[in-house]
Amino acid sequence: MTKNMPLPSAGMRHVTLRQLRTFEAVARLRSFTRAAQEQHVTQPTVSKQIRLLQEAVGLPLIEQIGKRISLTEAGEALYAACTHWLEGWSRFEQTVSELKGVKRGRLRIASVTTTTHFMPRVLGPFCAQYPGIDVALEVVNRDRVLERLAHNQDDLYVMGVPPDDLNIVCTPFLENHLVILAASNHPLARQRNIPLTGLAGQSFVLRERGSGTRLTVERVFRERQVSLDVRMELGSNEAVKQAVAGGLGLGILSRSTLSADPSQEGIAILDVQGFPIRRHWYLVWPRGKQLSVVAKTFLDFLQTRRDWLETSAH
């Protein structure tokens, strides 16, 4: 038997809700440090909770080699079990709070990176109105959002292009206008009513393949039979803006990623026929998922404030 390994016991005793929540966070994030940050505790506190849980179970649950964390067979089984159990317990806690007339609980949202520029402005008033609700916002690229969606890791998901191959529910809550950008001193910046065909031969700086913006742009150019010369692919909206301002090519981004006066960033919004492309931001969740009281509260909040959202986000 490995040194310091907890001895098997006849049964599990003294397993606490805190231990299970800590284990679920470590197993999901594959990191003691990130789990500690998410739970607003120190890393030694997380390590202690995991140690106590392993002692109560009587089997090792987590293996750590260097910085790499993996789950044992018992850990995988517990992770699957406690994920569903904690989700049910969270719904129970929120239902009790609802019956008491108090909105309390935790709201987990996974959102694509482009929403970084407006989601805080959406969440701020929501948190102010419901101070008993803690919001965990995970901002990642579209592939990671889809991965989290497929594994039902969060309450709600925010994206501009919902997937066609997953059984989901999606509801639009905010307009998403895609605009074509150029450096402020670009010759096209002084032109008006530019036909899309007039951009043929221009080099473009776009988001990476698979991003919602890129998928929409490629579809629009393909439908209008205009060639799209992608000179550079970048992984963030800010990088695209800097490349456009530096004269590396034209760009296409959501208007929500720009300041009120784009010229201050060294860029101009081109007046191109058919643009802006008017899309929407969507709230998405797996079909059949039982939304928590807190998630429903957030949906109601957005639906009753559509006009304010449009003004605030743009």
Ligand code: PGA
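None of the values given here were measured: they were computed from a predicted structure. Positions refer to the first chain, counted from 1. Rigid core (definition): largest C-alpha set, two forms, superposition within 1.5 Å. Compared with the form predicted in complex with the ligand:
- Relative to the superposed core, T257 undergoes a C-alpha shift smaller than 2 Å between the two forms.
- Once both forms are fitted on their rigid core, the CA atom of T72 lies 2 Å or more apart between the two forms.
- Superposition of the core reveals a Cα shift of 2 Å or more for R34 between the two forms.
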Contents of the next structure:
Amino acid sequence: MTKNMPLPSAGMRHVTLRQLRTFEAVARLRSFTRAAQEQHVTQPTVSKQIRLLQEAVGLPLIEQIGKRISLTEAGEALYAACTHWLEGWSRFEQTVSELKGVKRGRLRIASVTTTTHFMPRVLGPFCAQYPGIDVALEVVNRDRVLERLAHNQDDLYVMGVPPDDLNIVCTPFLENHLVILAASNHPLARQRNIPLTGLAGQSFVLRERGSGTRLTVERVFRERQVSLDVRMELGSNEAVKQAVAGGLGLGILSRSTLSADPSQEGIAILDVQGFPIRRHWYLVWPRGKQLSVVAKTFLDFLQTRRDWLETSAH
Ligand code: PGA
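And the form predicted in complex with the ligand, for comparison with the form predicted on its own?
Everything in the complex follows now, all chains and molecules, and the chain you saw is the first one.
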């Protein structure tokens, strides 16, 4: 060590894993309340852990102005370090479980909104088979999943449109068909083999920008040079379905959002040329990421159950 370099505070030796976990959650979520919810503790407990950590480090880490939380320079440095430490630590915990012959630990998955229609049915049997693994499923739209991927916040990511500008591994695991919908009593519901250009004058109710469904719809219409008149955009598949059934316009959604008989929901799947668009759901992770034991267990589980998945998820 250089002669005049100040020594780190002696209290640093007393920093605990719990304090670091709490700090990482506050720094990532920028909220004491949400960190407390995530960690299943009270807000005063979070505040106390952060106070003890700041005392040990000997510098402020977090600044709060009104409701806004920001990190100091030391806070930013600690946040960067924490992300690596905690990932390494959870790998270590899982290695220990593996050495003990137990599949145990937490599987963190960030999954796009549309997957709520089948992910619980996939996770149910997985959790039943591996009771020692608990799953934290974060369901957000595609843009938010990509943000989480960029910050390496989860073990695995599920989406229908993986980005082509990131260095990632993508494994298709389930078919995902995009269909065009109308109210059951819409005149187009009785027509067959409708050309896409025949929909040019129709109004559409679509998912919000930032969703994978919306991205695909816009790409398809652009590629086929058909104009798309968006009357309304809604943040959930269920809301789009209700709007379509209510006659507000045509909709485009993944087939997995509909029941086996959509006419029961007041909805018809239109027979449009080039539809359904046949796509896949992908499991995605950054190339080079060392997958945890539980993540690998989940991948193996999906690979060995492909047939079951196709029948149970649709
Ligand atoms: P979304 O994603 O739920 O964000 O629309 C669906 C998809 O990627 O196909």
